[in-house]
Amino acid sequence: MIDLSLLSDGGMGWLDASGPHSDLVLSTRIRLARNLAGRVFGVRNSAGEREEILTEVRAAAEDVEPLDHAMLIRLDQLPQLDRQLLHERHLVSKDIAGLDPASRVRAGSALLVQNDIGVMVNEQDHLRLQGLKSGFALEAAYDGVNDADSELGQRLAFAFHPEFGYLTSCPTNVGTGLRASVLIHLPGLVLTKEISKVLQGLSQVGLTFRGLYGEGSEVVGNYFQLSNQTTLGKSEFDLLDHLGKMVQQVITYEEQARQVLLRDAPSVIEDKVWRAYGLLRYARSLSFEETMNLLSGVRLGVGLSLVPGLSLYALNKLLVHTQPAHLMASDGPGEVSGVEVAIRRAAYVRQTLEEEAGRAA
């Protein structure tokens, strides 16, 4: 099995709840799509070409300060469980990990990762640079990725058009190649039934939303990924500024919705929060969706100061460590039934909450 302890913070520093507005915003991600000039794009190139691209990118990364000690992980040489582990930690996309039943891992698929900067090589594009930060931190996340991009761009010739900008395999990424996303928890807007209005408003101003694991994932536990839709015709600064202003508005709406709930239905909210905590603390079997929804209720309680002595960091960790691959790997690799996964999930949640209660005491 892959040893994720070799990565700084296990590749999960973004979970530490240290960033701005971390009670609402779990993480900020910046992704830049790049392709090498003169190379066939990833959807049509051969296995040999992908190996050449990986060699070229790896050599360039060794001379770039943000990546000069990066760990190389060959996804095409990993079993599915390890690839799923990396995906659950938000280090790789579902596409490059080959997790869809109809897909497979392409030759030359790899991840370079150092601290909070990662580069997926031979995904849909030749390179996808990614930065993850705790909380609402668009500028800090972008600065780290931009530094890596600028230094790599001095050593690699990127496919660029003077009119259209950076060229990508998917037309929706042409231009800046920038996708910025914020993972935010919005139970107040869901409970006050204002969420549809807010999401519709975001779509009208060029933003989109997805679930916990981005494109193709469903919204569970009231966790939404808000991101820009357009990459062409605007600068990186304009895209980040627009997303930042819209997310700030959503944060304000969510905080107002929570105050309405406390004012109009305090006993209902307290009951919802403590029921969720009780089930998590003592349940012997938990499904993934049930766990996400219960964690959402408890997280709301922590945000409203209804549940003392429980850290956001512990709740953030539970979002990842209760995912299927983490639970299947917890006692070593091997076949594990769905029933056993649900039992392991409940046991891990109980242990974590018990430890938190002990620290609080």
Second form
2 protein chains.
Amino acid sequence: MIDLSLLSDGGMGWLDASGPHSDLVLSTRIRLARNLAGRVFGVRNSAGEREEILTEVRAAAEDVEPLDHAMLIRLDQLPQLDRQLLHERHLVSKDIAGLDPASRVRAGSALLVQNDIGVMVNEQDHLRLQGLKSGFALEAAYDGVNDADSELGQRLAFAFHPEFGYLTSCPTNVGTGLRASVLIHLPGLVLTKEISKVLQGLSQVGLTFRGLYGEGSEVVGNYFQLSNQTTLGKSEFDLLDHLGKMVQQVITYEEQARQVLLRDAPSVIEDKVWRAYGLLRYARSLSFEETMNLLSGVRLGVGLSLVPGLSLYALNKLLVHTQPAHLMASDGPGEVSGVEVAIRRAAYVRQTLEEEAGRAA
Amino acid sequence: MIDLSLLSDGGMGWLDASGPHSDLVLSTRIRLARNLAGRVFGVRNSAGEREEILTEVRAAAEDVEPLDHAMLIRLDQLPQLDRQLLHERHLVSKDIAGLDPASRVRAGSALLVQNDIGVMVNEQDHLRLQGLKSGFALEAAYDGVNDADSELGQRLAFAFHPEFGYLTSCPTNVGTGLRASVLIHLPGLVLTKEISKVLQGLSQVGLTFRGLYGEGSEVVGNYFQLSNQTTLGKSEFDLLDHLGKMVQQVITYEEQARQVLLRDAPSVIEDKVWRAYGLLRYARSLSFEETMNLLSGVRLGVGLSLVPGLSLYALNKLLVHTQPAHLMASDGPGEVSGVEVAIRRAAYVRQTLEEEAGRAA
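Structure of the form predicted in complex with a further copy of the same chain (previous: the form predicted on its own):
Let's see the whole complex now, leading with the same chain.
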């Protein structure tokens, strides 16, 4: 089994709640799609070509400061549980991890990772660089990825068109190849039923939203990934600036919604928050979806200073560690039933909250 | 406001969980209906006659050992909140307390109470003697009431017909005038869906069931009052013996149902019990009905030894103290909204469970 402790912070520095606006924004992610000139795009190339691409990218990475000590994880040589673990830590996409029921992990699929910079090799595009930061930190996340991209670009010939920009496997990524996304917790807007208006407004200004795990994933626990919808015809600076301003606006709306809740229904909110806490603290079986929803309530309570002595870091860790692969792997390898996963999830949550209560006391 | 602390145990000795089978049976109640010969029955008599009856009964009670130090509570001189308090402690019926929306408290309505013996004067019948005991204790409860009845009967001429027995206001009470009832907690039979079969069986052998507060009250929290349906044509001994045997049978069924639950769905039951505990421990607003249902879950957990360090006495006290009048009176007199009652209820429950957890730790 893969040893994730070899990664810096287990690959989870992004959830340490150290970044700006960490009460609302869990993390900021920048992704750049790049392809090698003269090579068939990822969806149509052969296993042999994919292997060559991986060799080429590895060689370039070794010369590049942000990646010269990168750990190589060959996804095509990992069992599914390990690929799922990496996906649950937001280090690889569902696609490259071969987790879709219809797909399998493809030959040459790999992850290079060093600190908070990762490069997926042989995903839909030949390279997908990603940087994850705690909190609302578009600039910092971009700087890290941009640095790695520039350095790699001096050693690898990226497919680039003078008029369109970077060429990518899917036309929606052509141009900058950049997707910037912010994972934000919006229970106030959901509870005040303002959320659909806000999301509609975002789509009108070229932004889109997804669930916790990117494209195709459902919204659970009131966590929304807000990101730019297109990358063509705009500079990286403009894209980030626009997204940044819009997210700042959403943060303001969310804060206003919370004040409305506190003003109009303080006892209802307090009751909701503490019931969620009580269930998480004592339940003996929890589904992932229920856990997310209850954690959302508790996180709102922490944000409103209703629940003392509970750290955002602990809540963020719960988001990752209560996912199926983490729970299945928690007691060593071997088949684990869904019932057992739900029992383990409840035990993990209980233990974490007890530790937090003990720490606070 | 009435000072219930003047009563022995606040009139709540019956819930101290000291009696036999206290985990399942909260209390046993014996009631004897008696009327004075030559006087109009309670429903049709005048205020003046009712006053005379009260004077006569008080005089007799003073000469009688089980009642010679009885406290007299004139219900007709009490505000509604106090009458409701007495009803919530099971010391007076809804009828004599004038709590039905359609009725009012009638002139001369009073309660004489000494230790666990009470006499309602000017209820539907001129006298209703009642004895309440903790747990499953038909004989002990009967002995106390029977003693008071015999002594009073030597000083008062009770309406008695040589063929029918004691005459009462309602024909269903004619004969012995005895109603024996056992308040029993049957979550196992409810969860295994065996309860309707059991209740049907009881009705076929002349027993009936009611909710926590006797006639017309709904079953909440899986608490059932099992009692004899008729009193005519059978001796007191036969009635008690029959009820006792049937209740013993129900206890066995309930214990079997619990074993089935533990065998077939241990993790479901454990989860259910601890979720109930978690909500009671942390909710900030609780309705009476939800409280009863959650307490039922926790009580089941205590019975199955799943929840350590929580006393039956504490759970029994919660049954009484989470009722509306107790909560309304808890912070002195004055109008209290339903929202405030629900908040006070949650606070009281929380405090009790915290104290219990502290005591156990």
